[in-house]
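Only one chain is shown below, in structure tokens, and it's the form predicted on its own.
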Amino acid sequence: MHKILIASLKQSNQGWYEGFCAMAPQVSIDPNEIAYWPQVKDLNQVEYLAVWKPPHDICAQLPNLKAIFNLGAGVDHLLLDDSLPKHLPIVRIVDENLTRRMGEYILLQSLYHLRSMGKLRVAQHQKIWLNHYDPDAADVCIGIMGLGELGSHCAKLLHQLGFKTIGWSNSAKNIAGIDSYAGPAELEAFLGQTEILINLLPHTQATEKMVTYEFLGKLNHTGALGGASYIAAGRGKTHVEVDIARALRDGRLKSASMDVFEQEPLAQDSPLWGLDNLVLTPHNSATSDRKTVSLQILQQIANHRQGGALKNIVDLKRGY
């Protein structure tokens, strides 16, 4: 009797079937009780879904699903399926192993841009000994957009380099050491001051599209770094590549890092490509970990069975 369902379109659903049944004894789960897609015998017995992109209208097909858990941080892919139940609690991953990759990724790309990492690697395919000179990390502002678990995080480690941490989001956040801006009235001021923007916004209808060529105009150009720096590591729908591959061209950004992308793989004709002062990354920044994802669910419904409550419930009204 299949009770619970791992569903993806875009990842192995064996691999994860895999895990979840790997990780099932620890919690007192019987791994029988676990099915992926399309390999399921009674529909009408599945309580629990796990999934990443899923077939459409898959929630259609669940009469007696009880939750819905998402196998990665954005979901947006989710919200976007008009025949998702409006019921159903839909559970996001809140993983300590992706925080922690995310936070590699983020100071990784922060250094690079602050030393002028790309500049360097020109010069060195040139063969050109450049006598050169970066900032102290202290002097430049570097700025959040999106300060939920990942952003939070990552404030924290470039706060711990020396870098001037500022942060902004849809409400304001109390983290020791950085300057919390909120709201659309709050923007710009946060925008003003950022040399290095970091994009960890989710994708929501408020933040679709919403860094533009003029967007990027109002970053701070003269500060310490001597232009301004963009690193997208949240979801590739809040940004708009061809405004970015233009700022790139005409130096209204100095330089660029990019995990996420509008449409991916990354199309072959894309303007990014071939760019020296642009780092691509294949949305790796913070991939997550099967087993401690599959633990992390198969503990919650564990509990759930038991009468426990769900945590990190989305909210839909947001859409985080």
Ligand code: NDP
Contents of the next structure:
Amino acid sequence: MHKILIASLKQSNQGWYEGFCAMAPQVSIDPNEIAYWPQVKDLNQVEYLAVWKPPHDICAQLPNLKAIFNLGAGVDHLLLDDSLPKHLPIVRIVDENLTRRMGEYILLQSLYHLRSMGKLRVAQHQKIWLNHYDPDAADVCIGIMGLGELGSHCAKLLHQLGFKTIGWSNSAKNIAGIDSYAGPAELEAFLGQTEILINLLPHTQATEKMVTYEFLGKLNHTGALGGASYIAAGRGKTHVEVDIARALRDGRLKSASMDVFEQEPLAQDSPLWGLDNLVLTPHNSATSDRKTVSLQILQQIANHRQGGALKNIVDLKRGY
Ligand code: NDP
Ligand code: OXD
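Could I have the structure of this protein in the form predicted together with the named molecule, to go alongside the form predicted on its own above?
In what comes next, the whole complex appears, and the chain from above leads the way.
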């Protein structure tokens, strides 16, 4: 009987199913218990659902569901679905592999902007030997919005690399070497120092369209970097793309890296594609690893079946 159902985007549904089946024996779960949408025999038997952007209303068809597992870290796509049952636990991914990948992306992009790689690439195309001096990382302030699982890991890496590193979140944090700012009251003080702004916020009502042209105007534009840079890897709906394009054109932003967009895939006619001072990546800064994520979810299911508590449950009131 199918007790565990996977419902992901069409292109990854079967891949996740294969990942789950391969990992199941490690936690003594019979792979025959696993199915992927819509190839499931009896919807009444399903107890655990693993999803990424599932078909709308799927939960209404599963009367004996005990828990929903999100196949990624961000749950905005799920919480926006008003058919989602509010009484069931929703579990998100907190995974070392995913955290490490995000760390790689943020380091790569931070160094790209510190070392003026965009400018040097343009010079290379024009065969110009550009005499250029970059500032010391210790003189450049990086500010991370969102000091959760991903943001706090990135903050530690950036601090180790020598950047002056600060962070902003809902609640104050105590991370060695990182100055912590919290809540709306401390946002301006945070932005006023920040030269490279990293956005690792979840998409919630409170964060929607937060990063605007005006918001970017509050960054530190006169620091050692000689301007401000923006790196977005949380969610596209937390910023306003036309404002970012405008800021990149008129110099309010010196440069940017964007992995997340208001609509994905990014529309062919978006002005962002053509900007030399923007590094654009297709929402792949930290893709969920099939092996580690499948195993983690199956471990949670095995533990829950024995009466254990689920970990990493989403707080529906906060929305992340
Ligand atoms: P967490 O829930 O661990 O952290 C979220 C952080 O944001 C917390 O520090 C939280 O504050 C802060 N925060 C939330 N709302 C506000 C607000 N209104 N004002 C200030 N701070 C706020 O999430 P993760 O670190 O695991 O992931 C962050 C996001 O990254 C995900 O939600 C997802 O959207 C995105 N993501 C993108 C990926 C990609 O490939 N591009 C891959 C994986 C995730 P506090 O700590 O006080 O609660
Ligand atoms: C996630 C993502 O939230 O891949 O995990 O965006």
